[in-house]
Amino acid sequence: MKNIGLIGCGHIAETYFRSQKYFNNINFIACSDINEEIAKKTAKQYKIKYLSEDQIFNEDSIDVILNLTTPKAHFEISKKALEANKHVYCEKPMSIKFNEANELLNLANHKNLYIGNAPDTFLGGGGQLSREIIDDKIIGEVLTGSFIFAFPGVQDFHPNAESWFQEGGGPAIDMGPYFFTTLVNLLGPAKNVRARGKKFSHQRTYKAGPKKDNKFDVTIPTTYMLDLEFQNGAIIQGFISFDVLNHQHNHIELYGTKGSMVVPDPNMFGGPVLISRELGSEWEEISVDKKPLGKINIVNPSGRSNEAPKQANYRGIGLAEMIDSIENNRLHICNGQLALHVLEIIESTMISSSLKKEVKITTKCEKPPTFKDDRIKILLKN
């Protein structure tokens, strides 16, 4: 077990905190954030120390920092994490710019310390059911395939939406970590991306919170078309938007020379999964239920089209890996050479909108180890 010291107090910070319901190897034992009132209030909730930025990245007892502060702050707060010599597991995305994360990846290497960073969504029941029909080549060799994320914004319930329409923000740097880290899962290491964004409007109002009715500046766009084409030869179209009210298309589907999959919501844990082997023959439904990653146990009903809102939610667990490799001296998944190719393929994505031309990915990264069940109930509490 490793002494884990949290930055940022936001929202999701209560997701991790529930993590150590489910994981025996996290301990949280110190907060910070940037708000000194909500850092107490929350180190006063779950029972730990309070510590300002400069005390938590020279704590000896920590271990570990979990970095849950905005994108824009991925960077700074991780190389400082990494030069105070801790190890690092940071919230999607590594950093808002590749050259950034990549030079956070070479200190980390340097140092001979760990950085970890989500999504890790992928390594629950529906993303590792779906790898395995893959590796069995139950639908033979993919050949093309399909993903969407739409919904109409956070301007709708969230109070301070601005950051999702600007710089360091947008669709894809916001959802794409959870559908590209799925398909490099699935796929490989992507090979070259072309890709095109539209901004539809300048302006978007507030419709909650303090702000409501109030208007705030849009400068990037908010909706990109895509075709991905990964090393092994697939080319996968994809849809990532923050204009559309609503939709019925599935999360993700993939086209193979032996039959079709339906991939889960890769933003949760569960399933299930839909295969389809013959023209015009009935989908076959597997369920996850019963994987240790696939369980439901959470109800969040987001509205978001597709998001059923009876849900698998383990985040956390690929905190709980890392440490768990970090102890037995191995290479986590959730790693950051993986991150590094993810944050690659959204900023190739951003410029080849920008460009209007095919762009290469330069980075390579291992196809992601299986995570099997015997290893998950390792990690599991009784």
Ligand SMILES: NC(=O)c1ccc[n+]([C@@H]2O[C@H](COP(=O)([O-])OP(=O)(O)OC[C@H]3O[C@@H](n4cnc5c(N)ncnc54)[C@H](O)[C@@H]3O)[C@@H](O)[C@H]2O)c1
The other form holds:
Amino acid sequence: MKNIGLIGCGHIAETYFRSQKYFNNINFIACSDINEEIAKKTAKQYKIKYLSEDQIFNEDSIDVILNLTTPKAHFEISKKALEANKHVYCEKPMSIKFNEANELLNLANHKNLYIGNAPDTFLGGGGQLSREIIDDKIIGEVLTGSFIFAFPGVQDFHPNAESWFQEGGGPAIDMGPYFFTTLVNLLGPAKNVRARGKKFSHQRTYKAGPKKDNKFDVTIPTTYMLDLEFQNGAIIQGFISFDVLNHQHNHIELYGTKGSMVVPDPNMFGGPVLISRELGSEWEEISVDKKPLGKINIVNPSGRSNEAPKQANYRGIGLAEMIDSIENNRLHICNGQLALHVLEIIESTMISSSLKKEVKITTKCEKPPTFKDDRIKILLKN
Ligand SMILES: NC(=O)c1ccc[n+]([C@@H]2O[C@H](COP(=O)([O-])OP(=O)(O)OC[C@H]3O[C@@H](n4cnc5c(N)ncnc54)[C@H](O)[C@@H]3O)[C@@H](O)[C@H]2O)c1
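Mind pulling up the form predicted together with this ligand next to the form predicted alone we just looked at?
Expanding to the full complex; the earlier chain stays at the top.
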């Protein structure tokens, strides 16, 4: 068990507080936020200490800082935490700039500290079953495939939607981490990317919150189409967009030499996984409901495309696994090298689209180890 100080008491904080119910080594003792009022309210609600930013970095009893601030603040907060000799676990992406994330990884390595990063969804039942199917060569060698994340954007429900449509936002930074991390988990590291990006309008309208019916500027592409080649030779076509009302594609499909597979939503932990073993055959549906991180635990009838109404959400397992790795002196699965590689894919997608040419991925990372049920069970509360 390690003591955790949480910075950034926004929407996702509640999910991480809930992770204390599932995992036995997560112990929040303090929280902080640039917005003092929100931090004090959160501290009261979860019966932990409120600390100012300076205090939280200087609190000796805190071992790990959980960075749940907005993506633009990730670098600054993670850097201060490492400088204060704390381990860090950060929400996605590691930073909005590759060079900054690289600096964080170097700093952590230099100080012998752990730096971990979301997403941890690929550790779920769906992600791990997909990995078993690939490793057991049930669909043979994966040659090609496709992925999609597409919805109309957050302006319909988010009061501060503009940050998704300006520098530091966009669909590749926002949703790329889930898809690229899942693909690296299944196929190994990426080699190069070719992308096209498009901004279809200069302004959008807030449809919720105090600024409802006002307009905000769109300054970056809101749709990317890309192809990503992996070191193992597979080529995957991707589509990430804030310009689609509805669609009926699967999140990820992989096509191998002996069959095809539908990988479940990489933003969540559940299943099912679908496989087809022969030309024209029925799709075989394999449930993950019995897997420890595959059981449905959330009912959310949002009705948005790409979001199942019933879901398995065990966010926080990446943090729990990192704490266990610190205690057992081993490399954690959601590690900085993996997150940096994924961020390079994201940044290269955006660079490729603006340069209109292929961009090489320069960082290397290991294919993550599989996350076996016996290790998961050690971290679960009964
Ligand atoms: N909301 C989701 O469903 C969701 C899901 C998965 C991941 N995430 C990720 O979680 C992170 C947070 O998302 P959110 O939706 O909770 O955002 P949010 O805007 O609701 O909350 C972010 C909080 O961070 C605080 N903050 C910003 N800059 C700060 C700074 N420099 N120092 C201290 N506090 C600061 C803000 O005041 C705010 O309270 C993001 O990286 C996002 O990508 C969010």
